[in-house]
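Shown next as structure tokens: one chain only, the form predicted on its own.
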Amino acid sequence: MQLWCSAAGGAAWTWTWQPYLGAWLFVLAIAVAYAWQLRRLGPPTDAAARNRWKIFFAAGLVLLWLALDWPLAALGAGYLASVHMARYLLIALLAPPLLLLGLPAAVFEGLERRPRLMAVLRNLTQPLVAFFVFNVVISVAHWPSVVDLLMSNQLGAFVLDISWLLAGLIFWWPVICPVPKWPRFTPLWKLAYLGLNGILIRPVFLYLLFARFPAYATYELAPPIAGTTALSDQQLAAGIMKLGTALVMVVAMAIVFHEWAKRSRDAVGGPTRAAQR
């Protein structure tokens, strides 16, 4: 049994189930740490809020597990670049915001009492820095020579997956988390932050889309899967990268705009209702 999924090294694809123990332990460790944190906080003062946090966190953890375990991990590690890119969407763009939304408010209050940790967060999650870090990490982590090097062994594959997850957490942190406080990062700037990431054309996307030959040796040399070619699969991967990212950003922008409009209505309606009384 492999601890972490890496390229299969020329073995033909089979639908025989193969668990990846490292991925299971990684997800389980996160779940245990989260349960311990909730238990440490004591009885809930707001049961509805705690249930909402649990649902968000569980959803993020399920998406992370799906991306790290069979069959997506195996297909993405050594057979199909398109599945590799779908895993990126799950690990970097979909699981992180759900995990962050699942953190209780008391967790963020605790962070504010740790000046050293807050200093690190302030440096990493400043919106411009977070935007830059995310896009540099994702671009480098998808560059063919980097992917071919890392996917050849379990440690490299683990580094690649964790780099996606950490980059995603850094990217989403200033949008979702209340600390550190960025007063100038208003909803309007959040919309610009998300929108720019949605329309940004990364060099790796252009390279994958317009290359005349397969760019990834890992997927070019993989045993063929019926109905696909390495080049067409690579072009599909580029489309998933671009359109998938754009779709996630549009949904996030819609949520930010909705919350912004709701707070504006409440702010206007509050004084009006008070005057009517």
Second form
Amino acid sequence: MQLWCSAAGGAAWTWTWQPYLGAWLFVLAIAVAYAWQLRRLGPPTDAAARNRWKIFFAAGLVLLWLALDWPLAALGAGYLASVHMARYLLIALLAPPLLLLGLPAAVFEGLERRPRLMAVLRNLTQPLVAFFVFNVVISVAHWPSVVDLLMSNQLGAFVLDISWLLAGLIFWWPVICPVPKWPRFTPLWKLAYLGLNGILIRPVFLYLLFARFPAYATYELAPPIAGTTALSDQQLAAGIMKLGTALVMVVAMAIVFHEWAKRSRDAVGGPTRAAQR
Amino acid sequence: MRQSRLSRNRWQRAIGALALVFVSGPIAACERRPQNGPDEYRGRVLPEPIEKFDFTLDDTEGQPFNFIEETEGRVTLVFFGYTNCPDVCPIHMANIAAVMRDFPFDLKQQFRVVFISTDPERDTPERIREWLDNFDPSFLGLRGSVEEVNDIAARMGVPPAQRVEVETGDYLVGHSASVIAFTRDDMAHLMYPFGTRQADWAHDLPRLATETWDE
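Can you switch from the form predicted on its own and show the form predicted in complex with the partner chain instead?
Up next: the whole complex, starting with the chain shown before.
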């Protein structure tokens, strides 16, 4: 049994289910840690908010589990670059904001007793640093020689997945602002931050899209799956990377804008209504 | 006395070794070397080139195909495989086809890709044709008895095909994973193992088309 999904070493693709114990344990550990944290916080003062946190966190965890388990993990690890890229969207761009939205601010109060960790977290989640770290990590983690090296073994595949997840958490932190005490990014800056990431063209995207030959040996030398060629699969992967990222950013910008507009309306409408009463 | 005999033996050995170097040097120099230099190729240059030899198998139309006559003077890539092969065969064929697809017409005409089936039981002529057409309709498919094919494989320096039963009651065929490249001088100078990528084929094939192997 494999703990973490890596390239299958030339075995033909089969729809026979395979367990990945490491992925289950990883997701289960996060779920248990989350439940323990909620329990530590004691009985809810705001039951609706608590339910909302749980729903967000569970949704994030389900997306993470989908990306780390069979069949997506197996297809993405050793057969299709396009699935590899879809997993990246799930792990780095979709699961992290939901996980962060599911964390109550009180969870971070415990961190105040650890000033060094707090300082590292604060520095890493500065918007400029977060933007830089995310894009560098994602560019490096998609570079063909790095992917070929890491995907060939379970430890490497684990490192790649975790690097996506951590980079995603760092990237989304300034947008979600899970610690209310920390300086907050204004909505306008959030829109600029997300918009810039949406339009940013990473060199690795151009390389994957315009390469004459397949860039990833892992997928070029993988047993073929009907209806695809290694190059068309790679171009689809580049499309998923660019359009998928842009779509996620546009949706996030729409949510930020909606929240901003709502808060402005409340701020303007609040006293007026009060005066009318 | 004993000491002097020992030292004389040492001298004899040293002179013998020197003589070997002087004699083997010119012999090595007589080997045919690629004009482009062995480092120019990403395939494995064979230490002993294999001369193209005469054999006849059936093509996918059921017609006899004489290897020497049909491939004379062309760069000929020979691969032993089977159409139910789950991994190596379709990857090699797809990679060669993807690269040759971009070749100008004149360059492409200088190549023959010959697929020799190692599984005559399941690989009917129609099945081979249909499978090869997925990659490139110009690829040639040949079929013969297992004994004939294994004899040809042995003469080309690759291991014979072996049937391997699997649990499902089906079987796989173990076969060489290398593509043998005969050049225009009708000699095989290079082999391409599994792992050869499209960029490698694109690098080597046009060079092979113009290669003259110097004496």
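Positions refer to the first chain, counted from 1. Heads up, when I say rigid core I mean the largest set of C-alphas that superpose within 1.5 Å between the two forms. The model shown is predicted, which means the values in this text are computed figures rather than measured ones.
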* Asked: Once you line up the core, how about residue 102: does its CA shift reach 2 Å between these two forms?
  -> no
